[in-house]
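Have a look below at one chain only, the form predicted on its own, in C-alpha cells format.
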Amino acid sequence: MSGSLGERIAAAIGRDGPWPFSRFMEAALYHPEGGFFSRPGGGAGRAGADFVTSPEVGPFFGALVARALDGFWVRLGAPDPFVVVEAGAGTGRLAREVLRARPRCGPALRYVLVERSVALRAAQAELLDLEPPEIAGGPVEPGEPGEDAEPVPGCGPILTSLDSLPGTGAVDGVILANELLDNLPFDLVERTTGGGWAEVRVGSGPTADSGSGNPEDAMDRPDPSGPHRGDLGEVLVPASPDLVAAADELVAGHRVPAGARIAVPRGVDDWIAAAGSALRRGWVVLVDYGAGLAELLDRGPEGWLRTYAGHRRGGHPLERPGEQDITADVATEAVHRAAHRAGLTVESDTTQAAWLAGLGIDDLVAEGRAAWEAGAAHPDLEALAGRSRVNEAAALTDPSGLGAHRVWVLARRPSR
C-alpha cells in the first residue's frame, strides 16, 4: 500500500470514523508495514535505535536477572526442565547476557523469547543459537505404555523464539517482561464537567481537534496542542458503558478533576490475563515505568505519556506514526487488579533499585570497585570489567532514571 503510515491511518479514519487511541497506538507501533517496532533497527539499543533499556546499559543487568532466575528455580524445587519466557524480547540482548552469566539453572533451562516483530525476531537469530519451537523442549525418553515421554535432564540451556505467549498451563517457571507493559495499547479518557468520561479518539481531516460528537460544552473545544502532522487530531466522544466502567474501577477512591486524563490499560489487562493462563506454577516478573494513580493524576498526560525517537523525546503522540515510540507509565493499581483477576498474587511491588539491591548488586559493585582499584595502574580485562560494573550499576539504580522503574513479582504458588 502506497503512502506513509500516517497517511494510510488518516485515510482509514476517513472511511471508518475516529479511532480509539488503542487502535491508533497498535497501528503506530506494530503495523507490519511501517509500525515503529516493525522497522529494521527500531526500538531499544545504543546504536541506530531510539532508546536504551536496562539490558542495553551493559551485561550487568542480565547477570542480576540470572541471579533472580536461580532464586526462583530453587524455590520451585529445581525442576528440569525450568521454563523462562521473556515477553517483548526484542533483539535477544537480555537473553544473551543471562546465558553469559552461566546461571546455576542453565542445565535445566528452556528459554523462550516472545517477540511479535518479524524484524526483531530475525535479529534474535543473528545473536543467539535458537532451536525450532517443535524441538526446543530437548530430547525425551519414551515413557511406559500410556504415559507421556520424559524430558532428558541436564541438556539445557535451550532457546527458541515465538510470536506470542505459550498456551494454557505451558509454563513451570518464570514469565519475564522488561519494558513491555508501557507499550501495550491503551484507551484514553478525560473527566467531563459533569463527572462522567469522554473518550479521546483519533480523527482526521476537518473533524479532527473539533470535539465533534460530544454533547458537553467542555468537550466542544480544540486540542490545545493544535493540529498534528498528517491531519490527525483528537476528537472527544461520549465514552461507551464498558469504557466508563473500566475507568471508574481504575480511579476508585481517587478524586479526578474535570479535564484530567487517564489511560485505561486494556492491553495490560489482556496481557496479564494471558500470562496468568500460560503459567501453571511460578512467577510473572514485570519491570516497567509505573507509579500510583494519584501520582499519575498529579503529573497529567505530559508527565506520563511520552514518545521517543533517536534517543530523544519525540513529539506529540499523533505525530509521525511509526517513526516514534509511544509509551505510558502503568498505574500500579491496574497491575494489582489485573493480577487478581488472573489468579495471581502480588508477591512484591518495588523499585528496580530496591529489587536489584535484594539480588546483591551492592556486594557485586564492591567487588567490581576493588578489582578496578587493584588494577587501575595497569588495567587488565578484570579491572576494566570491574569499572564497567560500577558504572552500569549507577545507571541501573539511578532514582531519576532506570532505578525508579517498578518491579512487580506476581506469583502462582506451587501446589504442595
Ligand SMILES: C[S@@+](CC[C@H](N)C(=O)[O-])C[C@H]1O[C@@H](n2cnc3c(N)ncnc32)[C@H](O)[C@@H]1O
The other form holds:
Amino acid sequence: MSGSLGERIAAAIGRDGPWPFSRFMEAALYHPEGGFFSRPGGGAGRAGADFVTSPEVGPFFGALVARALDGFWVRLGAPDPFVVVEAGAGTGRLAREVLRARPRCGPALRYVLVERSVALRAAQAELLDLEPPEIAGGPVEPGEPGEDAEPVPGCGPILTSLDSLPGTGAVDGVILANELLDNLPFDLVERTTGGGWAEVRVGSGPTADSGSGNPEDAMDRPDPSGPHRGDLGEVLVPASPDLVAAADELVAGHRVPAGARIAVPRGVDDWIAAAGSALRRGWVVLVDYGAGLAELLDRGPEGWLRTYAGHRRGGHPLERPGEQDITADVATEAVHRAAHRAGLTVESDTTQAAWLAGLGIDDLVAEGRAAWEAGAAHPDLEALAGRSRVNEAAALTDPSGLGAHRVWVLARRPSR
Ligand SMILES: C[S@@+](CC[C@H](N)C(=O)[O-])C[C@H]1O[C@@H](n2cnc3c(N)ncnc32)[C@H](O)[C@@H]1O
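One more: the block was the form predicted on its own; return the form predicted together with the ligand.
Now the full complex is given, and it begins with the chain already shown.
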C-alpha cells in the first residue's frame, strides 16, 4: 500500500464521500498500516515531560490501584480466581506496578491485559511474564463425576494479554481502564440555527471547513476557499435521525447555542456495553479526562478536543493522520447513561484526587516523607523511594492535571 495514511484516507473519501468523524478517528488511530497506535512503539504520544498518563508518572499509581483491587476483592468475598481485566493496557506498565506492590489478592489474581495495538501487545510481552490465553485461567482439579473441574487455589498472579474484551459473563472481578474512553471514536455534531443538528464529516479535496458562519447555509456546499488540513477538510451534512437522537439525548436539559459542537461518543457507548456484558459480578473502573456536559459546552471544542504528537500538544485533528493522538474529554452524562443501559449502577463518580484520597494516599505520602527525612543525610533506596512517592503524589493529585481526571466506578451488584 503506498502513500501516507492521510493520502490513503483522502483517496478513500474521494471514492466514498465524506466520512463520519468516528470513521476518520478509527483510521487515524488504529489503521493497521500507519494508525497512531499501530506504529512501532504504539504511539507513546502522551509520555514525556509535559503529558503523561498516571501509570507513566512512576510506580505509585500502580500501588494505589493494587489497594483498590484488594478492596474490591474483599468486597466480593475474596474469590479465587479473582479476574482483573485492564483494557487499553498500553505497554503493560500499570500491570507491572500493580504486581510489584504485591496486593493481597495476588495469589488469586488472573490479570488480563486487553490492548488492540499489536505493537503494544508486543511491548507488554517484553515487560511481563505472559501466559497464553488458553492456560491463563490456571490449573484445575478434576471435579466429581458430572461436575465442573475446580480451579486450584493460590496459583496467581497469572497474566495474559488479549486484543479485545472477554465474552459474556467471563469476569468475576474488575474491569479497569485508564485513559481508554477518550481515545474511542466519536462523531461530531454542530447545532444549527434552526435548533437541529448538522454532522461534521471529514471531506477530501475542495471541501470547506465550514465551522463558522451559518452551518445550515454551509451544509453540503463545498467551499474551495475554506481552510484545509492537508488533503482533508470539514464538511457539514444534515445529521441522520439516529445521530440526532443520540445528540438530543446527550444534551437533554441543556441550552445549546447555534454553532456549538459536541462529541457523540459512539465508541464509549459500545465499549461500556461490551464491558457490562463481560462482567458477571464486580466493578468497571474508568479513569479519564471528563466533565459534565455544561462545562464541555462552555469550553467548546478547543477545550475538549485535543491532539498530541511527539510528546506535545499536536495540531488540528485532521492534520497528519496517524502522526498524532486524537482525544476528547468524556461527558459524564454519557458514561452514566451507557452504564444504565448496560445494567450497571454508578457507585461513585469523583475526581482522581478524591479517589486516591479514599485509597489512603495521604498516609502513604506521610510514610514516604518520613522515610526521606530519616534518610536524607545519607539517602538509601528506601529514602529515595519515599521522596519519589511524595513527588508522584503531587502529580497524581494535581487539580489542574491528573488529579482532575474523573473516576467512574460502575457496579454489577454481587447479589446478581
Ligand atoms: C492513551 S492510551 C492509554 C494507555 C494506558 N492505559 C496508560 O494509561 O498509559 C489508550 C490505549 O487504549 C488502546 N485501545 C484503544 N481502543 C481499544 C479497545 N477497543 N480495546 C483495547 N485497547 C484499546 C490504545 O491502543 C492505547 O494503547
